[in-house]
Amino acid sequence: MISGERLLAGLEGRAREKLPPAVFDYLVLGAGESVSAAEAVEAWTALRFHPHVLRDVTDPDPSVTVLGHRLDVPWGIAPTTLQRAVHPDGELAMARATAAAGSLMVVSSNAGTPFADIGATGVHWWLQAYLPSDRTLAQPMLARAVEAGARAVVLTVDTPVVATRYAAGQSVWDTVDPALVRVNFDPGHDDQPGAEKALDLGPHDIGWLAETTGLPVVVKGVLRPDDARRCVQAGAAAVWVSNHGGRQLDRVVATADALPGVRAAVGEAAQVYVDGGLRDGHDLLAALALGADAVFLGRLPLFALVDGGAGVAAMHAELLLQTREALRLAGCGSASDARGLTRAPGANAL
């Protein structure tokens, strides 16, 4: 286990050492030439702060509220698959450590652990969902999530098809046990007509999901202000600025550059979240400064999961230390005080 201030910076290297090459490549690989994936981290580190002074930072409060629920920290865990290929305890280890940290976990619809088992850990969780061409085929999986205690549905809208990825070696799907994914679907689901991903997603699907589940809907994969407005007009409780970790359309804008425009377009009519390339407390401060109500982490907790629940717990703890220090040094008594500390140079304004 890596300890101390270098823990977060060393997680990727540790994952590279411990994981089978095909699994590690799957975690880090972007689409196409991985241009967007490579630019994600640098986009956050390029930002510069304008800190406050003469502020009381005796006990900075890093908590945020998402869809009416208070989190002790300003980040949650983004939905990722193959967690049980990273560690046998998979989603259960992630959930337990995340619950102990007072955070939030978004569970992939492709998860390898039953929703009921994840819900039984006590973690506050949301379901991530793709919609199939025949929407009714999603209903059994959605019902299982609701019954297991999901508090929201995150509709991923940037994946009408899975983008081409150029793996250096063997595909992960040729090496991983199929039983480690998609355990919350009915047997034979993928063989049914209409089970393929929908190519005709529209604003009406936001309302359909809300009516079907009775839960608030978050729309994930939004990069444009005009699309963000359409989502909110269609009833989205929040929009999530994401480029799918650079794993869909390559050469898309970095989320750090897209976030300010989306925030401005949405105003306070809905919450705005962001993921993509965030690796430490300074990155979190930058995201809050640009207007995010909360931040979501994808690859970082996957790297930490190599050491099971203890690894994820250590990640949460170190990130909290870094975030509290960053808030103090920026003159912020709370996470909300970070708003406006920076802006993205050359931010898109469509």
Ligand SMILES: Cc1cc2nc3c(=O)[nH]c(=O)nc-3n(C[C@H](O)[C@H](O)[C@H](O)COP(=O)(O)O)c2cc1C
Second form
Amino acid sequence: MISGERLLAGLEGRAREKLPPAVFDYLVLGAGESVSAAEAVEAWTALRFHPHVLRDVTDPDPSVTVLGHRLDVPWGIAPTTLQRAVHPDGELAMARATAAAGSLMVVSSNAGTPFADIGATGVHWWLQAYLPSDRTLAQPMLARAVEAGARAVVLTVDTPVVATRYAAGQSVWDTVDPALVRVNFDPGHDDQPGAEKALDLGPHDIGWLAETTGLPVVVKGVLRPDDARRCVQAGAAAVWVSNHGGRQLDRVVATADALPGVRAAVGEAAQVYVDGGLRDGHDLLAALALGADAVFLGRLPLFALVDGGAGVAAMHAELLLQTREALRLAGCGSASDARGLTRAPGANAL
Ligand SMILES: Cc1cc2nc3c(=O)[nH]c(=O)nc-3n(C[C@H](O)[C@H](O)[C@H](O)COP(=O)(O)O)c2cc1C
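Take the protein just shown as the form predicted on its own and give its structure as the form predicted together with the named molecule.
Below is the whole assembly, all chains and molecules, this chain first.
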């Protein structure tokens, strides 16, 4: 295990060393020519801070509140498929370490672990769902999630079809056991007519999901202010600025560039989250500065999961150290104090 300040930067290299090439490629590759996947990290790095001084930073509070629930840290785990191909303990290891960190886990509907087992770890968790053409086919899976204690549903809206990704070698789907995915669907679900991803998603699906599950709905994959407004008008509790880690429409805008417009359009009528290319405490500070209520991490915890629950726990611990240091250096007593740090104050600003 790599330790100390290099830990986060070293995680990808460690995953490359330890994972079969097809699994590693599945984790890192973007869609198309990976233009957006490559730009995601540098879009955060390009931002510049205007830190405060002469403020008490004795004990900066990194906690945030998402949909009424307090998290000890300003990040959650984004939904990712194939966690059990990264480590045999998969979602369970991710869930236990995330619960211990006081964070939140969003569980992919493609998960390879029964929702009930994930819920039994005690982690605070949300379900991520894609909706099929025949919406009623999603109902048993949704009911299982509600039964297992999911506290919200995240509707992913940027995946009408799965974009083409060009792996140099074998496709991961030719190498991994199909039993490692989609265990929360009825057997034979995917072969039924109407089980393919819906091409006709609309704002009404937000209301349908809320009614079907009785849970707040978060819409993931929003990049435009006008779409964000439509989500909120349709009843979304939060919008999640995401380009799916550059895995869907290639050459799509970086989330760091899309976030300010979405925040401005939504105002405080709903929460706004962001993911994509967030790799260290400075990136997190930048996302909070641009108006995110919380951030989500996709690849970073997947890389950490190579070392099972201990790896994920070490990632959470290191990120907390980095976040607290970044808050202190920026003169922020809390995560919410970071809002606006990337804007130059006007001459008359208080
Ligand atoms: C290997 C992998 C699998 C993913 N699977 C899903 C998924 O099942 N559902 C979903 O909504 N997003 C999925 N995503 C997208 C993530 O939720 C998230 O939007 C993205 O990874 C964030 O970017 P980052 O990896 O740079 O942190 C996946 C991403 C990766 C890397």
